[in-house]
Amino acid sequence: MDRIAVLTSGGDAPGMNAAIRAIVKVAAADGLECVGVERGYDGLIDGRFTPLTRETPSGMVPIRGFQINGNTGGTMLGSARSDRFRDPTGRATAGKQMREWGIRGLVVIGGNGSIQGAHKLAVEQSIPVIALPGSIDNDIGCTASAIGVDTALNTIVDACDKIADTAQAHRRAFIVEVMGRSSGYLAMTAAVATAADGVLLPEMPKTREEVLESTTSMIQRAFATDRHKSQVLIIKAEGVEYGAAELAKEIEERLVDIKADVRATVLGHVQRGGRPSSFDRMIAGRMGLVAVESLLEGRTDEMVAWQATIRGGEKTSDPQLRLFPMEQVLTETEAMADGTSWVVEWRAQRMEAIHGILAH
């Protein structure tokens, strides 16, 4: 193996650049040429490859500026969701492009959809592929964390701290909606980190009326005269189908016994941006190292998992990283999405246990 490629796909996540940097540096140190695929799987189909290493008299080295780029958010290679790659014809074209370019192995960084594509490419085109989990939602099976999760949480916590400041100044209740798709991990963890008064999670489903009743009651208790409380913070996961603004309006209308404003803030894509935290840079670097090692060992159709959440997987040179077959990762990811995974059950149990504590 003398040339490998790396691509980022799906939603961007802080730390993707740090993972790319690690892959390039490890490849160069092993004398491998590394190319980047621009714009995800669409770029793979179109053959949009860019050199990430160069040959020098002293050996293979990363291209200039890579050290700095690795500290930034987003992805220097660009990302996209590819409809063409969902078709076997598109995947066949991607495989043909790789063979024509002499690419002997591929590292894919992305979430569930990206790993599905990587699995199909590896199986159908017999190309060695290793995946790294990159998603702020933390909804990928077999891994305790994914690249980007920690940075997104830091962004959420910082925003909630600032919202709490203005809420306290005006005696307001705020409903803050955070990302996560069908996973409530970001909301759950941010609620504990900020000592929020309440949290709305898709893993703890309630009817609209139950949400309105319980949240209104909680705000009334919080603003009771003997509590001397001047602000309320409720964190809502985007996977909870009721809109934050509509909930805030209806709750405020129900607060007949007390005078309190209820406002809504949707943090949105600010959670995806920003320089990656030290933790995200660290796991990205360690995952990148194991990914290149795995390709050199002839491994394929596997994902690198950080602190595995299920038994099994293959040991790697890093005691906190294991390799799981992508098919197993996708099965566990589906179980997390439909609530049958023990990981989701445990999260719901922990939130049920501390839900009353948060409101105090």
Ligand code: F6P
The other form holds:
Amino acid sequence: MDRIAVLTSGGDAPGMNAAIRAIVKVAAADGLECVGVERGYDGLIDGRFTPLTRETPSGMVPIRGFQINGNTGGTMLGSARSDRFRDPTGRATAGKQMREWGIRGLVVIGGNGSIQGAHKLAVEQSIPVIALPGSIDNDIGCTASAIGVDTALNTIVDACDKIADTAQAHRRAFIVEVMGRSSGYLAMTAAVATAADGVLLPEMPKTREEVLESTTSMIQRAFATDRHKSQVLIIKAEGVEYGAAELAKEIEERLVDIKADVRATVLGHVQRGGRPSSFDRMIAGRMGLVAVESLLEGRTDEMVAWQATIRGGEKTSDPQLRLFPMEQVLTETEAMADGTSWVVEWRAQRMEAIHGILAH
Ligand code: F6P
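The block above covers the form predicted alone; next, return the form predicted together with this ligand.
All chains and molecules follow, beginning with the one already shown.
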């Protein structure tokens, strides 16, 4: 193997650049050429490759600028959600491009859709592919965390601290909507980290009336005169189908007696940007190393997973990183999305158990 490629796909996540940096450094140290694919699977189909290493008299080195770029958010290669790659013809063209460019292995960094694409490419095109989980949603199976989750959580906590300042000043309640698609992970962990008064998760389904009723009575209790509370913070996952602004307005209408102000803040894409946290840079770097090692060992169709507690999977050189077949990852990801995974059941049970505590 003398030339490998790396691409980022789907929603960008802070730490993707740190993973690219690690892959390039490891490749160069092993005397491999590494090329970057611009704008995800679309770039693979169009053959948009850019060199990330260069040959020097003293051997292979990363191109200049990597040291700095690895510490930034976003992805220096660009990303995309490619419709063309969903089609077998698109994947065949991508395979042809890779063969023409002499690419012997590919590392894909991305979320659920990206891993689906990586699996199909590995199976159909017989080119070794290793995936790294990269998504702020933490909705990927078999891994305890993905690149970007920790930074997004830090951004949410920071935003909630700021909201708390103004909420206290005006004795207001805030509904803060956080990202996560159909996963409530960011909402759940942010609620614990900020000691929010309540949390609304898709994993704990409720009717609109139940949501309205429970949040209204919680704010009523919180602002009861004997409580001396000066703010209420409710974190709502975007997967809960109730617009934050609409919910805030409807709660306020029910609170006419106590005249409480309820405001809504949708944090949006600010959660996807920013300098990656040390944790995200650390797992990204370690995953990047294992990805290249795995390609060199001739492995394919597997995802590198972060396992704080080690469960199953095949060992790598790193005790906290395991390799899982992509098919298993995709099955578990689907189970997480439809709520049948033990991970989601466990999250919902824990949140149910602490719900009463949050409101205190
Ligand atoms: O998957 C990451 C994510 O940020 C989700 O949390 C969110 O639902 C979605 O992407 C937003 O996608 P887009 O950037 O295409 O609006």
